[in-house]
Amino acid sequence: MTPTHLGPAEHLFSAEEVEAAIQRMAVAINKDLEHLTPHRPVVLLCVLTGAIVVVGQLMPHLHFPMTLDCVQVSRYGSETSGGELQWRTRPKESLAGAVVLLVDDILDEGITLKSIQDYCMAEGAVAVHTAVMVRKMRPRSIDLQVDYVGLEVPDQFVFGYGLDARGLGRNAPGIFFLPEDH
């Protein structure tokens, strides 16, 4: 699939690059995660609808017990700029004592991510790892540290391998960022 649909868009990642970096965040997180289980699985917690390609791409490197929830939460619906916080999904499970890995497509300002990290936390869980498949290099407001950062883009509007623009190009083969004036 070629983005042309969108308009005119330059490509950022290949496809095999932003699966080289999800091979990398999944050997960091092992390393850090695969040793606090013996118990209880970790929570892998996808926030919808960017993070499933990510999360589908990552699961079957990680190595330790784990289940699957997700939540949705946004900020952008169909459009390219950020509005208040939308909670539609929150996880089905209970995250008391848990220990979860929240995964989301993007770092852009880092209201999403926190909401849902400071939700995990008013939940009960005893620890929240975050990881994105990309970080946006852009000031932010908000002091966020993210866990796993799978590749680093410019501060453009970026979509595709999970990532959408208005609603559509999650499935384009790699990431791919519009021109300012689309």
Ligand code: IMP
Second form
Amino acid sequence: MTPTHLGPAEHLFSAEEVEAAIQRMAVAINKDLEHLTPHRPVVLLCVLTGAIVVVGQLMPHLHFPMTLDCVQVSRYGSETSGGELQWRTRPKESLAGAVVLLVDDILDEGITLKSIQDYCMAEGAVAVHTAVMVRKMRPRSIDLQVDYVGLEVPDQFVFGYGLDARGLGRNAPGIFFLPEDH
Ligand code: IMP
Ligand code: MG
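Moving on from the form predicted alone, kindly provide the form predicted in complex with inosinic acid as a structure.
Expanding to the full complex; the earlier chain stays at the top.
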């Protein structure tokens, strides 16, 4: 157990491990996207709020022309599971004809990423590549291919590196989870 602002928590990955994973993702993304961009910059879409940290670390390692835009989709309902989807921020620039790199903090059920990907395609994107800093090891009914995954985490509510638990913990320097009885 490690002391955190949210109480004693299990430390899954250190900041160094997360940063190394983000760099590995950047290498794979560069390999796939760098040859696509002589004509038009890739649109990197950051899923607010949690992906801010991973996007900030990923971007300086990406070597192709890009623009940065943000989307925000909230899921209401219980704090830690499920809920209805609501769009809060849509991309500011047109996605018609764009290659999109959609980056989120975590893949849980996959509903968030799948809805945003569908939205981008409906807006005319030619391709939507998806990247998540962490993926929960759990079964999933959503049909979604995630192209780049940094780390795998157990099916627990995790926080740190942009991910929050009840609004806190986004600044935790690594990835943590709270014990069941917390
Ligand atoms: P999904 O739609 O179930 O994939 O949920 C994805 C969204 O829920 C993410 O963008 C996160 O904001 C949030 N989320 C899901 N699981 C966690 C978690 O363990 N910690 C923090 N946020 C989470
Ligand atoms: Mg999110």
